[in-house]
Amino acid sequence: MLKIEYDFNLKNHNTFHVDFLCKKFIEINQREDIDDLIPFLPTDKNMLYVLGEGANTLFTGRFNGTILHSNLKGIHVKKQENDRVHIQVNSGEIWNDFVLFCVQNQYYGVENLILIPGSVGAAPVQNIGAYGVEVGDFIGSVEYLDLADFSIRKIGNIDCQFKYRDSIFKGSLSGKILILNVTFVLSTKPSFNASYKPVQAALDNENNLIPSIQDMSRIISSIRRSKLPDPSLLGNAGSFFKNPIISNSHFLKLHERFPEIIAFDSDGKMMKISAAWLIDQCNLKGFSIGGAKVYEKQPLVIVNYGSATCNDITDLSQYIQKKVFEKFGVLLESEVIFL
């Protein structure tokens, strides 16, 4: 049944846990709600925002429009052939619940993405990634509702235009669709990504030459908890900034000045720089503005210690950008969407 609320507080729908009101909040709980939805949507699509669990959104004030939220639930194994399994997951499922389902059933591929906050429907938008894995590598197709003509469409992996923390859903389809479900293509044969050095080090310490999927999920969970705060306990949106990608020539100049700089080859022509390293070199761990603080264990994270306002978080993010640019000439780009 369609849920509609007016002057709705979004505190429980953003992982910063900051109070924000929206003019109208609409929640879809089943596919049959789509027909009932149409009369309640604004004609001006600039006054409509599709919100998942709010794990990557910062509201900067009251939103005088309509928030559309999917609460569609369900995980369905559609088919299994050879060593591949196709799993259709509705957009309102919690991402971590899906990962745990895969671990329990030994479906390999997304175990490195355990404990990432948010919904399944939001995962392809941001092309979420961690510890050497990006979700776009395991998505077969995405089904969505076109909010212009209310047709239901499906696009395959290539048409999703997945890039680093980017996709067509953040580009030309942004604000125009509601993702209904995502089909993942995973492996039924053990296959792990241990390219992230701390992961390999943890495996080496355990002398575990052939880890199980439970081993990998446990190790990734331990690494993540050691660096990143649980948003249910301490308000945050995970990594606040993207790792900047700069030209080789710019990198070489930085490397001359900072030989210890942490970087990765992007595509042979560009280099991806560790944003956490850049921020750390500016001595910003623990720095705070109002109730917002740079997390002591991971400078890529901005946390709300309980009293932060949207202005505190915004001001702190801009201060970090300013300091990094002054020292390195690199402009950090926010992963978090400001609304």
Ligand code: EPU
Contents of the next structure:
Amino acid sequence: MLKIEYDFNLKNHNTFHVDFLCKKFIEINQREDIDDLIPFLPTDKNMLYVLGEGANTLFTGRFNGTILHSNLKGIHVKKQENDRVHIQVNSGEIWNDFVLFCVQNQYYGVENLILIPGSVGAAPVQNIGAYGVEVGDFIGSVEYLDLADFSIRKIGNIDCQFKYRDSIFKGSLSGKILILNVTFVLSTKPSFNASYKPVQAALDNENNLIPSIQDMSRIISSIRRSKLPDPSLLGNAGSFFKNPIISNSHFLKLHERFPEIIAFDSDGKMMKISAAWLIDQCNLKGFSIGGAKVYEKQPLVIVNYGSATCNDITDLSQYIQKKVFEKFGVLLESEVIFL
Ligand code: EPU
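Please show me the structure of the same protein in the form predicted together with this ligand, now that we have looked at it in the form predicted on its own.
And the full complex, kicking off with our chain again.
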């Protein structure tokens, strides 16, 4: 059944755990709710925002529009052939529950993405990634409700236009659709990604030449917990900024002035540089504004260490951008979406 609330506080629907009121909150709980939903949606699409678990959104004041939230549950193995399994997962499933399902059933591919907060429906939107893996590499298709004509459409991997923390859902389809489900294509044959150096180091340390999927998820969980705060204990939205991608010539100039600069993923023309390193060099670890603080173990993360308001977080993020720009001439782009 459709759930509708008015003047609703989204404190439990954002991983920063900040108070935020919206005029209307609509939750769909089953596919049949779609027909009932239509009359409740605003005609002005600027007055509508689709929210998953709020793991990547920062609210910046009262929202006078409608928040649409999918609570569609269900993980369905659709087909298994050769070494591949196709799993259709409804958008309201918690991302980590799906990863645990895969680990338990030995479906390989997304284990490096364990413990990432958020919903399955949000995963393709910003093409979540960690420890050498991006979810887009394991998505076969995405089914969504078009909020303009209420048709249901499905698009394949290529049309999702996955890039680093980006996709068509963050671009031209942003605000226009509700993701209903995602079909993942995983491997039933062991295959691992140990390209992230600390993962390889942990395997070497254990003398673990042929890790099981449980070994990989245990190692990744422990690396993640050592660097990133658990949002259920300390409000945060993971990396607040993306790692900036700059031209090679810009990089060479920076490298002349800062030979220790950390960079990776060059494609010959562009270079990705470490935002954590840039922020660290500005001595901002532990710096706070109001209740918002730069996390000491990973300065790419802003935490709510008690009573941060949306404004504290926004002010701190702008302060970080200003300091990094002054020192390096690089503008940090936020990974978190401001509403
Ligand atoms: N670094 C510092 N100082 C620090 C922390 C890190 O200089 O205090 C340097 C490290 O030396 C390291 C580099 O920064 O060489 C990168 O750090 P890390 O390996 O932790 O990764 P990241 O690039 O900062 C990205 C993702 C994370 C993901 C990790 C691991 C982005 C924006 N962030 O962080 O994703 O977990 O890699 O793969 O791409 C997220 O998106 O919410 C997120 C947490």
